[in-house]
Amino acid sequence: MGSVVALAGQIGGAKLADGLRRLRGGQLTVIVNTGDDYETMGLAVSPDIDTMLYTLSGIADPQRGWEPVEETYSFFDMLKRLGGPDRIPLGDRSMAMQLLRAEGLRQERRLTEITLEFCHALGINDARVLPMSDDPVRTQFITEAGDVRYHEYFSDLQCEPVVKGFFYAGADRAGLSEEIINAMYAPDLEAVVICPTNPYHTIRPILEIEGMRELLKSRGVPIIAVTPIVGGNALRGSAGKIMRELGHEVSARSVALEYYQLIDGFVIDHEDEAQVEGIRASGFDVVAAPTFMRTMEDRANLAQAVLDFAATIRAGRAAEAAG
């Protein structure tokens, strides 16, 4: 068994990363989106990193995965009473990471270094969680109401404005960390997995980092993506709404096309099995598997299906080379 690199963010991505960790403990590196990061009242908030850390450490709230389970809001309640912002709920325990992250960044420490320390403190010793870059990248939603950041679109505007496009500010100047490069050049790397999550503001920012696409394709290992769309609906979040507003069909095939000329295989849900041939006709190898991850077993089962698919692609390539 070799090592695996996963590109992830949001709750669905964190769940599959957890499944991969259960199968590849000690051999998993997760590269996490930081395009949705923001600063507020001196705090440095990294929603996708926090979601990943809480999920892998087993303390994530089942519904609000970006917070620890049984979070309380005494600070937030007092903040509102004193006239502070009332749209973004700040949990009492969640603020610990946000405060420490902010302090570390003020001391000019790398976000990668800070995140790996959080991993160790939370007992995540069998996976490495890496921000997509130590340089700031901020995803801008281009909407009918103007350009806004993710947290403004999600919290302040409640995902209401029509989305017309995206801009990833700073991505062309951001660099890949040594830790990411080392993970990608691991001699035993067997697969890259794009986890089921929003392709526009979670995965695309990672791919927009200077040199990332080239690095992924240069390694020659299977790149497998998993759909976040099942039966014409997003499993969570605003992906379906955004796809419609961008003029795309809300389907697994539309997600696959977002990764055209990058991925080698695409995993869809059994519910969409009728789309298999259509997706294959678009140039992708595809398999159907249960993609709903309600239990820990579901996470591991989907992870196994993904790794088995990657192994099949590798075997096919080997057979072609030998023939």
The other form holds:
2 protein chains.
Amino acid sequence: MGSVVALAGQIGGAKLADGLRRLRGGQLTVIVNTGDDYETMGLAVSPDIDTMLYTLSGIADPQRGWEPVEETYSFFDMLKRLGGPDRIPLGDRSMAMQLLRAEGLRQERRLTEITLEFCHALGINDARVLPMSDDPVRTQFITEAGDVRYHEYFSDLQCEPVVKGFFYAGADRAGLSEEIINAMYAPDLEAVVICPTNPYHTIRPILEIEGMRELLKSRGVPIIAVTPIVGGNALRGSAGKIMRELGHEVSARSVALEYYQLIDGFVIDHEDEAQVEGIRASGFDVVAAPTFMRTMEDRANLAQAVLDFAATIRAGRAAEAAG
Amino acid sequence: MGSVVALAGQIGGAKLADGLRRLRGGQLTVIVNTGDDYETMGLAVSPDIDTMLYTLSGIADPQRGWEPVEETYSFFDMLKRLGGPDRIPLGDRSMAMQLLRAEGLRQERRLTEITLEFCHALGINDARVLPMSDDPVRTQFITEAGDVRYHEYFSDLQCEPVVKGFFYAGADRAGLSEEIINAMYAPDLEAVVICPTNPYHTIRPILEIEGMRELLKSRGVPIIAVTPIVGGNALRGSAGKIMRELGHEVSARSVALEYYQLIDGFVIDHEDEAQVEGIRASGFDVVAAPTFMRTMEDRANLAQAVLDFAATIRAGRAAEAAG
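Shown: the form predicted alone; wanted: the form predicted in complex with another copy of the chain:
Below is the whole assembly, all chains and molecules, this chain first.
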């Protein structure tokens, strides 16, 4: 069995990464969006890395997957009492990574190093979690209420303003880490998986890193994306709303088109099986699978479907080359 | 009733300050030691200010007076799991002031301003808590194990190394804040009280601030110190051990001599009443009072004894001047 590189962020991304880890223990590298990272009161918050690490280490809260289970808010209660910033709740346990990360960055350590140390400390020994870059990239939501960051849009603005577009400040100057290049050049690489999550502000920032698209394409292994949209609804989050506001149809097909000229295969939900032919007509290979991940088993099942799909594409290519 | 300035730090100091506040609500200024302040992971820890604020706002833990009641340690548990610094426990609630203070200092705000805002937020409206200076002073314990800071001596080294002396780095370049000068020049000032706490690393750093001794003496109001030593034992902490190691007798008299040429009166415990004459012979006016502060009433009673003593000294001087 070969190695796999996954592009991920948010809870859907973390869940599929967890499924892939279960099937490809020790051979999984996850490249995580850091475009939503921000600093507050000397803390370095990396929402997608934190969600990934809690999920892969098995300590994510089952309902609130972006924080560790049994999170407490003693710090935040006192902070509010003292008149400190009270918009975004800071959990006591969550602050440990945020504070240690900030301390590491102040000491000019690379985010990749810091993240790999967290993996090790949390007992994540069968997957490598890598930030998409060691350089800062800051995704901006261009909205009717002005340009805002992810945490401002979601927490302060409650996802209300109409989104007109995005830009990824710093992406064109951000470098690819040695660890990402090594993972992509692993001799046994068999697939690149784009996890089911928001294409605009979770996957796109990763793809915008200078040289990333070329690197992903360069190895010629199948690149498979999984839809975060089922039956016209985003499984979680605000992807549906944003798609509508950007003028797109809310559908798996719209997500697939975001990855046009990049992916080789697209996974939709069984519920949308009727769309298979339509999406295939856009130039993608398409399969349907159960994309809801309620249980741990669901995660592994979806991962298996994705890897099987990649194997089929590889086999087809091999047959073509042989024929 | 006039105003009072108290010099304080640690738990004994905070308790007497609280007693004075009860008697002189609105007319008390407490100057607090900041020589033990330190930074860790971007947090600005001010142990003596924190103890004072928790005590005066009534939220100090009854047993562990340096932290708020019902403190939790979720952050610290996760920090240890992540391999972070694990010597000094960081409480979830306690971190709120430490983080906000650090944030304020990074924004180049004065420690005095930040502290007064905390007072206000915590509902301490009848006492002004002022750091001894807005400039950093770093008390060093000169020990057989090298020069260490307070938190290292107490937490890391468990008070074990023999203490040979102290120095107060930065004190000679530290300035007196306008707020301290104003408090000392309040027209109704009636006494300066040196609270019962370690004379070497809690009161001495305050006195070492450039110009502080002169300022305290300049107004000519009685300066009264209260012993932290009763019957040859420090009421709390390591004062006794340090006194022995510095070659002093462990007694109230040794403390009084630390304040030689500064104080006008010295308060010892009733238990040490036999020493009154001996200490008086060193040139101090001396009274005995109950110095143990177990209850809130004890705090106010000791405060009353101190203020009565100051009144007696003022009356004696007035009589002398009139005679």
